Amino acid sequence: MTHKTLLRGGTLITASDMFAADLLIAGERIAAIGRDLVAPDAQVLDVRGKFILPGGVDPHVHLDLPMFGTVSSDDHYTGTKAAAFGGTTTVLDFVPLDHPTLTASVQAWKAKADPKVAVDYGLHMNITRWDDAIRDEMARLPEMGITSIKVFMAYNGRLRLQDGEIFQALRRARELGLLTMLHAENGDVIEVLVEEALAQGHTEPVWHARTRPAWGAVEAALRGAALAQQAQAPLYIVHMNTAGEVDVLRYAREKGLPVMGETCPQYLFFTEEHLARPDGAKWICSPPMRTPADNAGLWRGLELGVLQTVGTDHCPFFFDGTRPIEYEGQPVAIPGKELGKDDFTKIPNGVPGVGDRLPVLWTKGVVEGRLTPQQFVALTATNPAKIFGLYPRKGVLAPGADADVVVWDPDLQVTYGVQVAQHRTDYNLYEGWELTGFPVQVFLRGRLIVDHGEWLGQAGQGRYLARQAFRGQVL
């Protein structure tokens, strides 16, 4: 017999509406939405005074990612568990091109992820070298359910493609119904500035930001938009971090270019000054934090609809991996940012965030009046689902959609930090922040997996999501 759950008396929030209604879950799907629903065989949950949101879709996470002789501290279980506690029920991870073929790389990554994932997940494919074999094999990606690729303008000698190769990748992606994602920084300038900084004895964390100038990101974003136009292919610029990039995105979209943009919470709140603190390594990620003016420009981009999504670029490391923390009753220590204590270029790049995204953005965006509740849902769930071929299965409250449902208490006050967040690491960027509004119950395909701070989920309960081809619709 199909298990049914009736959420009675809540206020539903979608990307376009906000209204009082009941929501009926039958099995793994949303069965009905309406006032005064009747379901005699359903378990009834009274959610009066609560909001009901679609589970968050994080379009940008890195789980179990090797880097600088260590590995990011959240694997596909711990990272997706943390996502669930924060109200996110779908994540999109990246497959490194670590094997001779795309197919072998995907198979190896899925073999690592599938037994561990605690929420549903999809994959993007990194294209970090370019030749005829890669070009031809890209045709297999849609067969594997992967309909997006990522290319880099930075990380010379490791991940970067040259502009002509990016142009070819864009055209090939267009032919195959794939969306191209772009890391926009100027790798050549970074290489020069890093070499100069080290030669002058500048080894502190703040030099990570000083050697990756904001104008390099602005210029690279414009170059990417121009390449997309010339290739007649859609482009999604990841982790936009400067006000200038928002200006570039607005300009490109006004000219009719098929370009979209994502930012991340860390770029809305923190600046280069955080990297100058004694614990500045905690804030090292690439691209780096910028200035208060950039924070403000990114907020405007969200408010005005210039930016389409908020992802996290979740890629945590221990601040001090020599000191164990307790995780699920066991001591865990993983080498982390202490590896670069004498050289900023050896500090693993990345910050935690997958569990923080919704609670922090709700307080700072919705409660403080920068975003409407509907914009919040669009940016964190509906738009990512639409852009990455998951809609209308994910990112929406509608009959027939997966019952990924979050019961949100708008009045719950939480002193946030590492003890509340469920990431497997030893710090949190938002330590001590006072938040208002928090997820109290989280359903994954109709199954209650987080209940008022209690974990009811398990490793392997998440499913791999084969995604639809990009339909040419640029939000």
Ligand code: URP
Second form
Amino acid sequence: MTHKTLLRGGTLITASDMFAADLLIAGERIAAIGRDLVAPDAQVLDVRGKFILPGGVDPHVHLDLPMFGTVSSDDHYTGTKAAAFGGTTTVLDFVPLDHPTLTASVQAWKAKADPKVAVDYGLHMNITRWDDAIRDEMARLPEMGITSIKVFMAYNGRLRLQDGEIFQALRRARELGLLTMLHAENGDVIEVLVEEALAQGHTEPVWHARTRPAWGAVEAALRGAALAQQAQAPLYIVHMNTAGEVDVLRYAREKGLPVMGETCPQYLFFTEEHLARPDGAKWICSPPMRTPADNAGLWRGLELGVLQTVGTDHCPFFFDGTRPIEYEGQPVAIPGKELGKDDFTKIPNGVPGVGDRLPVLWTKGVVEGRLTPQQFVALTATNPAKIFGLYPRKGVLAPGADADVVVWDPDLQVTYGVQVAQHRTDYNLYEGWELTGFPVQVFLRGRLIVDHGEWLGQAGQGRYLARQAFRGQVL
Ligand code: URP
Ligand code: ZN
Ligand code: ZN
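I would like to compare: after the form predicted alone, may I see the structure of the form predicted in complex with the named molecule?
Now the full complex is given, and it begins with the chain already shown.
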């Protein structure tokens, strides 16, 4: 018999509404939403005083990503488990193009992920070289359920494409119903500045930020928007980090260009000053943290709807990978940021965040009055699901949708940090932050997987999500 759960007496939050209702889960789906629902065969949970949210959709994570001779410390199990604890039930991970073909790269990545994932997941494809074979094989991506590609204007000699290649990738993506995602920085300027900094003996973490100027990101975002216009293709600019990028995005959107933007929590709170601390390597990611004015500009971008999503770019590394932590009862140590103690260019790029996103954004966004609860749901669940071809299966509370449901206690006070977050790493960017509001129960397709801090889930329970083509629905 189909298992049923009735969440009785909560307040539902969607991207457009907030209302008191019961929510009935039957099997893997939401079966009904309404007042005083009757379901005699359902297990009833009293959720009075709680909010009910759709499970978060994180459009930007990197799990088990090799970098600089090591690997990001959350794999597809530990990272998705951490996501679940933070109220996120869908993640979109990136496939590196590190096999001769796209197909082989996707197959190898899925083979790694499928046995481990603990929430549902989809894949973006990195296009990091451009030739006729790649252009032709891109047609296979929709068949594999991949409807987005990422291209890079930075990471010279490694991941970067030239502008003409990005233009061609955009046109090909449009033809195939794929959405192009852009890493917007100026690779050439970065290359010059890094060479100069090292020649002058500047090895400290803060030089990571000083060699990746904000104007390079602003210029690259505008260049990307202009390329998208010329290719008549939609574009999604990832990890936007400067106020100037928000200005550029607003300009492009006002001109009718099909361009959207994502930011990440770290760019809302931290600045280059954090990289100047003795433990500054903890904040190293690309693009880097900027200034308080950039933090403020990004918040404005969220408030005004210029930015459509908040992802995380979750890509954690240990701060000190020589010292084991305990993870599920076992000691674990993975080489991390210490690899660059004498040279900032050798510090693996990336920060933890997939589990932090919802709790931190709720307190700093909703509780502190910058975002409405509905904006919070739109930015963290509904918009990513719509943009990346998962709606209305994911990102929404509605009959027929997957029962990815979060019971959120708005009164729970949590002193946050590495012990609360479930990431497999040895630090947390929000250490000691006082949060108000936290997910207490998390359902993945009807199954309770987090219950008041207890893990009820398991590796492999997540499902691969074949996504729908991008149909031009720019938000
Ligand atoms: O530092 C970061 N963000 N690492 C992941 C790669 C990327 O560009 O998103
Ligand atoms: Zn990037
Ligand atoms: Zn990334």
